[in-house]
Each structure stands twice: as C-alpha cells, then as structure tokens.
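Read the single chain below, which is given as structure tokens and is the form predicted alone.
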Amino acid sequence: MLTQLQDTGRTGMGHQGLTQGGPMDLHAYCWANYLLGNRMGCSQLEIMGGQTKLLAHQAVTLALTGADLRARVNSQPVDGWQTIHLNKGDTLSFQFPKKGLRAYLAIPGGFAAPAVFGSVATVVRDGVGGLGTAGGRSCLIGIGDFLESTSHQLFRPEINCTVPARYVPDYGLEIRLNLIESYQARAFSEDSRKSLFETSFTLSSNSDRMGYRLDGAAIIPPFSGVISEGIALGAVQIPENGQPIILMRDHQTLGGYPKFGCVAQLDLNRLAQAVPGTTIRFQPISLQAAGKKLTSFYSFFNL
C-alpha cells in the first residue's frame, strides 16, 4: 500500500543521478488528465494497493484510471475511467486491487506541491517529491496529509466523461513484452535467444519502483559483468543468476549487468499493473515499429 505524488518525472536529471520517476503507468495517468482537460504534466495521486480514504473539504471533480482498487464513495460502488464528482464531506475510499495495482487520481490543475528540479514526482530512494520532507516527514502521503489543487475551480460538474472501452485495458491477462534488442543482445548464445523468447517466466514478489524481477528458465549471461553505463528505462538486465530484471520508473542510471535489450515502452504500462505469478512472455519487435507505436501515443496525449 503506497500513496504518492507522480507527474511526468524529471527528464534530463540522469548525468546528476537522479532518476525520471513519474507514473509507473503511463497510460493511465494520462487519460485521468485528459479527462478533465488537464495538462500532461499535472500532478497525480498513484495509488498503489489501495487502503486508502480521502475526505473532500470542498465539493471537488476528479478523474479516475487504472487499477480497479474497489472505489467507493461514502461507502458505494464507484467505477474507474471516468470522471466523479464528490461534495464537501465525501469520502473517497480504496480497498485490495481487485484487477491492477495502481490506480490514478487526477483533480482539475493537478496537486499543489514544491517542485524538486522541476518536478513534483516521488522518489523514495531519492528521497524528493511529493509534499516535500521538511519536518521528517517522508515524501509518501500518509495519514492526516492535507491535498490542494493549483487550480481555484475545483467543482467541474459539467465534466462527465468516460474513456472509451477499446481504450481501458484488461490487467487479468497473461504480458507479453515486445523487447527492442540492444547491440550487447549479439554476445549471448543462440540457446540464451530462445529461452528468453520462447519460454514463460512469472512476475517475482521482489519487485518494486525501480525494477521487476521475473522467475523461469536461466538466460546465461555472456560475461559477468560490463563496465557501469547509462542505462534506460525498460531496460532487460540479465545478472549472474540468469532471471532477467526489467528497468522501471525508478531505475538507477547506471548498471553493470549485461542487457538484452529494453521492453517498449507502452508495454511497461500494463507490466506496472501486473501482480506478483503474472506470467510474462518476451516477443522481439523492431526500434521502428515500437517508436512509431510511441510517437502516436505522444501525439495523442500531447506529451
């Protein structure tokens, strides 16, 4: 159970070694901003596990996406990918993920927070983001936290949209991860190329922010390690154990384990919401076809 702040993240931070953070599902953050004509960059609560409960202190609109965290308002049923609208008093609540494991809540303007190298995202390694950590406090939202828009027009009851079907996807089925590979995918066998594409591997427990560890067949890594280099979100790591390790959201910027490749990044979006025993396929796709896959999700959310 994890509440936190998360906007686009810091780009261009790496060579001070602080890594992007930002929404582990991009896909989802986004659409909560576009439901009520936000900014791409406005910050976000990512809800991850549920366990939560808000109190609205003045009549608010959000939008809501990702997980399905068994929303109520004052104690009903509310559904996710869409937008609700809640009165002073209300509450907000989020139960065990029922499919997914990170929901997104978006408020007109986005959340009111310092911004640390020009971003509000949390990254708890870091120690930077969210509300801040003067006074011991940490940057997660905890209990007693108080919320404030940046924007003065809270209540947008002329708001009422939903986000189409064909766009909202299903966290119940099995991943498979289209994975660009990098120049050092030469140096392993023929026989590591196959049980990395031709086998299954199941989502480790050991898995957080920063990288997702998958269980199944050894990868024999082609050497024991490489020189530390910048590395890339999405990046597949293969280290001396041979269970690959998947670069997310909160990835250290440099690594030392050779690389496979990097999964695209679309595809990170429905790995964020993957549980634990997910079962996880890899399948090649070329830099060409997932860039121009990319480029298109950018253009639509205007990022």
Second form
Amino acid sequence: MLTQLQDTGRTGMGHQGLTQGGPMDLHAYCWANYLLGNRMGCSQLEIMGGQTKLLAHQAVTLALTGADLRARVNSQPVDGWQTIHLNKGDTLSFQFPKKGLRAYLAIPGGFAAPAVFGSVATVVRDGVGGLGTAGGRSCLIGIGDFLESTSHQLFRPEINCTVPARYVPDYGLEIRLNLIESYQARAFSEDSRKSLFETSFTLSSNSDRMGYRLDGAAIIPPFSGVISEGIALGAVQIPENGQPIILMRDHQTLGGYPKFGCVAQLDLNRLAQAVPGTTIRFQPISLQAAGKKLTSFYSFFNL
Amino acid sequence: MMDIRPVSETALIIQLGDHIDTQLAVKIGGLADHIRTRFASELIEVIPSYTTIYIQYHPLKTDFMALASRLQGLITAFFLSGDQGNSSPEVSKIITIPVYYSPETGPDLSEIAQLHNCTVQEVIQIHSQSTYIVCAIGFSPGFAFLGSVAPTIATPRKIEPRKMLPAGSVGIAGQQTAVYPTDSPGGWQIIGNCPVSLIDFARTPMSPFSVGLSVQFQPISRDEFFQLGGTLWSHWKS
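Can I have the other form now, the form predicted in complex with the partner chain, not the form predicted alone?
Time for the whole complex; same chain goes first.
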C-alpha cells in the first residue's frame, strides 16, 4: 500500500525546517540490518499494509522483520524476523497484515539511492528521499521501480540468522506507553493528569507518519498555545479539543500546542505497529529510567 | 532569563524569553550557531525559535545533566561577551526578496487594503519598506517566520486555509510575514509572489534564511517578474 525507503533519518537540518524521517519502528529496522551484519545506516524498505510484490533479478539474501504481512516466497509462506534467500526469478510478496502494520526488508549494503543531506529517508511532506531526486515528485516506491544495492555481494548463503524470540515483539492488542512528564506538564490540572494516566485511549484512524491521534477522555490544556518552539519525537501535544497527538518520525520541526511530555522513544516502535482502534494507556516513567533503556538499545545496535 | 529543561531522553529546551521580540531572535540566532559549532560532535539538532533553543543530543555522547551545566556556562559567557549574535558577519547581511505584488499573484491583496482602509499601493509600500528579522524556520523546509509586520497592515490568517499555494507566495499572518518556498497548503493572506526559488535541496545551505538574519522585500513589475522566471498560477480559488 505504501512502500518507502528509510534509513536512520535526515539529521542536523531541523533548523532549516527539514523533518528527520526514519523508520517508524526502529526496533524492527535495526534488527533487519543486524541480521545481515549491515551498518545501521543501510537503507531498507518500510512496507506498510502489505499488497506488495518484489521480483529478484538475481540471487539475493534478505532480512525481514516487523509486522506479519503474510510474506510468501513464490507461493510458499515464510516467517519474518530472519534472513531469507531468494534465487533469480523468485518473487517475494506481501498480503494484508496479520499482525502489526509495517514490515522491514533489508539487503546487504542497503538500497542505492541519492542522499539528500546525508540521508535517503523518505519524507513525502518535504518532497525528499526515496529513489527520486528532490522536489515535487512522488518519493514512494511504486510499480516498476528497480531497486539496486550499494553492495556487489548480494547473495550471502552463509548468513542464516533468526532474531532471538525474546526480542520479537507481539504486536497484540493493548499498548502501554511510558511517558516522561516534561516541563509543561506541571501546568496541567491534577484532573487532567488523572485522565491521562487512569483512563484508556483508542488510536484514531486519523493518524499518519507525522502524528498519531488518540480518542478518549478530553485532557483540558492549561493554555491554548505556546510560542512556536522546537519539538521532540514522541511529544504528546494537547490541542484545544483535548485529544492527545503523539508526534511520530515525520513530525514537524516546530510546534505551538501545549505538551504533557514525551513518550519514551522505544515505545514508539510498538505504537508504530498499532492499527486504528487499538487501546492505549499511559504510565509515567522517569527521565533516568527511560534514558537507561534507550542508551542500552543505542549501544547494542551501535547507533 | 535562562531556563534549561529536559524534554525527552534525547532532548532539552533552553528558554530565553517569554514574549516575541525581534531583538531576542537575533541573539537566539547567534547563540544557536555558537552552540552548534561548540558542541558539534554531541548534538544532533539545534533548533532556534522565537524565545527558545531546542537541542537534540546523542544519548551515548552526553546526558541532560552534563550538557545542561556546560550550556549554562557557555550561554552566560556568550551574553557577557557582548557579542550577542553580532560575532557572525552574516548577521549584518540583508537578504532582498523580489516580489511581484498584484491581485493576480496575491489574491488577498485587495481585501487587506479594504480591511485597513488604504489603497493596494499603500499596502505594498508598507510591506516593502520594513526590514524584517527571521524569528524561526519551520512548518516546511526553508519556511522563515519574519517579524514584524506594521500594525497598519497586520491581518489574521484566513479562516479556511487554502489547499494549495504556489511556491514563492508571500503572505501575512498577524504580525508575521513569510514566503512559501515550495507549493504548499496554507492559511496566510497572500499578497504577491517571489519568482526566485528560495530553496534548493542540492545546495548547502539549501535556503538563504537563518534565524536572526534581516530580510527586505523589493517590489518588482510584472515584466521583471516574468524575466526572473515567474509564472502565474491559474488555480486560485475563493
């Protein structure tokens, strides 16, 4: 439905208004590169919603992680979270999602594409990234596009790896998001804080790579807006209608809504796999505890 | 005023004021450049805006406590040094933006004139005689928020944003003005068009704007507009 090229994102350009982008599910993305021994910056396909078919023009070793999109090699079902070998002429196809929303497909060396400010990450709203050049044209991967690797060694029969089961998330029903209360949280009333932490929300279908909207008890913002300021990944904005918006990978660089805090970054990976209607609850986490989890993730994957 | 507070596991925000002030924007622009240079290896984003500098840092290279205490020292020294953003020769530069102000490129021009009981020519004159300061960049790549528009022509945003505006559209929203660098949806009141491209992803920097710089608009004729590569947009609605 929506296949795009992603790497770890276009960083250092926020002061010019450029969105970072990057994989919606960084956990699944990192494992796909890890399985192949790739650098973490090697670009992959983020396949959202399935209904995609790829043809191998030559023998190739792949790593597939993330959502269960009922992948098949030719007509045979294959499991994810492992490496897969394709012969020349094989097809790899994806159907409607069984669990989760986005699968990640890595190849040795990553996909070749022209970098824009050091990254091939697709940000449709900014008109950058993907296979195309900057400006105006669609940067999604479409029918007939030909994907090449940056490596000449595409077929690696010696690599047969599977992600250990304890690192394979269950993209099940309810989601708990750890929330770091930040500097504007104190301005919210105790009732608002209670509503946020003690009631559940559902993920709205009006959600995209920029922000995930939640439906539930209205959280009354303490003021209607702040002077526009730089805004973080995972920020929980409370607009005037009281329905929280969680900022995802393609979020804008500046924002003016009051913010309750930030969702711990590792929890966004799981959120990125949630389908509309999923139940979502918040629980508080300290900055230190969230920081510890994130640094061990960064260390493990050498990010 | 200076307050440094954590935002997330990888971000903090420095608050330097509580109201919009173009002089503060100049200082903030200079300070943000200074921070970006000094801490280049640890920082991922340094995003200045009207009253704040947002910083995203690499969580394996520093943490909030360490970074906050070093920033505190650096900011104090920066303000004490008296440079306050004037250290960069760039700051004294004025960016000139050619604009063809007309109803055919600025469908809200006549309405603004009517609203303020003046002529279209007066609106053009007032808009192009001021020097503006880049207070923030965001919304879309290279979109610079410029302050401040004279109260005599300041006009609130349109109630219903337009679904699409052509690149180069020059607009007013309250006391802010800006040029849309790319085709974009937008709710600002459009008064003209700049035919010169203000963004190029293949160039570094990709846009002429940075926070704290001065900008002036220069009225051009219809002929000059076409000579500079301008084209008319036929899709204006309402």
